[in-house]
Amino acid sequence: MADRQLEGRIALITGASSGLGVHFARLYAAAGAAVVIGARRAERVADLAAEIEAGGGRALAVSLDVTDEASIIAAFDAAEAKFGAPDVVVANAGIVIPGRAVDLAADHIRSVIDTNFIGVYLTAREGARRMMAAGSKESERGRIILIGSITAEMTGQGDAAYASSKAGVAHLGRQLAQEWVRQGINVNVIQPGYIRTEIGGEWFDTDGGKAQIAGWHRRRLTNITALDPLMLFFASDASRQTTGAHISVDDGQSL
């Protein structure tokens, strides 16, 4: 169990209905943060919030579609009404639509970019607006964490749209870090390796997925808990002088 290093913090996490988002919500709640958990699948985040509160944590479930700016604004409004302005924002929501570049439909490309890049952009922007209004310049407590992917720095078959969207996230993190550095807001990017989650997890049970794992140096998937130390660091006071970083946590998969 995480220590209480996030006591007193308020964290808003997108894409919290499965996979990484669920894990991050539990991690932050255990570390003492009040968590606002958002996703389109409202019933799932409601169940997660109930679980966290039953365990003694503080949680609020919100219906949230990161491709809809009004939905993002409403989620932050709900967070402020319940706990106060979030001082930690985790832009985690993302989708995968695999397909070779010559075959992927234009609508599918737009869906990936809308969620994985524009959704991250809008979430971070609204978070920064709220942090500034709450006095982040003086407190220097603003923390924004963008969830990217090691595919941002790799090439492969069938993920050109996804990888390109994540490459955009990596650079967006540095752009926003520079823009908000004097506003007491730190922006950092974590690029996870391949982890078994609901999104794409079944691929690793196929012959192709097993061959992919066999091609990595350590021949294994990244454990989801490998992200925990960095997620806690970037959200805490310990990262006061860390901004503009993008760090891969992939057990050497991208080497």
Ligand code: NDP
Second form
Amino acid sequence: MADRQLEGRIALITGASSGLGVHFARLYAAAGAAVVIGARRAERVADLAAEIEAGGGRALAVSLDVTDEASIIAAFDAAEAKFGAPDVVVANAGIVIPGRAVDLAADHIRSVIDTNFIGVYLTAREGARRMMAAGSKESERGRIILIGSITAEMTGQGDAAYASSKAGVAHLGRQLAQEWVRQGINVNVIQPGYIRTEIGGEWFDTDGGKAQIAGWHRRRLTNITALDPLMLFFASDASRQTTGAHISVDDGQSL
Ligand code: NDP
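Okay, that was the form predicted on its own. Show me the form predicted in complex with the named molecule next.
Next comes the full complex, this chain leading.
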């Protein structure tokens, strides 16, 4: 993506210490955005911010736990102090705790919902508050991207809590899009397919994981870069009249 379609934008990305979040931060910085990158592992986001700045980009690392509302507010405060109010928010932080529905502990169910659903909700809400205060109604530059999952539309052994949290994200996106449609804020949901990151651990190297890949039509994992065009589209002027969408990018895995 050679052209700098996010020049002048300020993007806050949660879960930017590994996997998709790291990739999105590099993508947005290369497209000209100032990026605010948050996660609990503060050292990792600090290293990523240093890398982006060394490459000529603008970045701020924040220590962030999306299950803690005060931590989210503090991250936005830090973003505003350094760059100004974010006009792009990517609610990406997520966890998986697999387990069959009869076995999964109540605390684990709560952790998954707390991070993947409430954390996304509170991140989007704080982002929208800041965007509105900064004049999104007039600028029409507010962009909120929620990272869901294809599991929102599938069933799988051990996925009850995770997949249900992601189904919640899909509907939350439409709901928030409707509530903020007159505030110059667009809310869209991207549902990635299976991509090799830390969240899957060693699964795809096991016999079970290999069998799962063999069961997909194209017999392969989704590339992380497959998300790039939509991530740029939903953050930029190009999506000015696109809100309330949710779209899967999964190389046909869910078909
Ligand atoms: P990773 O495990 O590599 O990254 C998850 C990120 O979320 C980490 O940066 C982690 O940082 C952060 N995170 C977790 N809990 C919190 C928290 N409480 N507060 C702040 N940050 C948190 O996985 P992916 O990059 O693959 O996952 C990113 C998103 O994509 C998730 O929402 C996931 O559900 C979704 N997704 C991933 C797919 C895949 O196959 N990889 C498929 C479909 C969806 P830290 O631990 O430092 O806080």
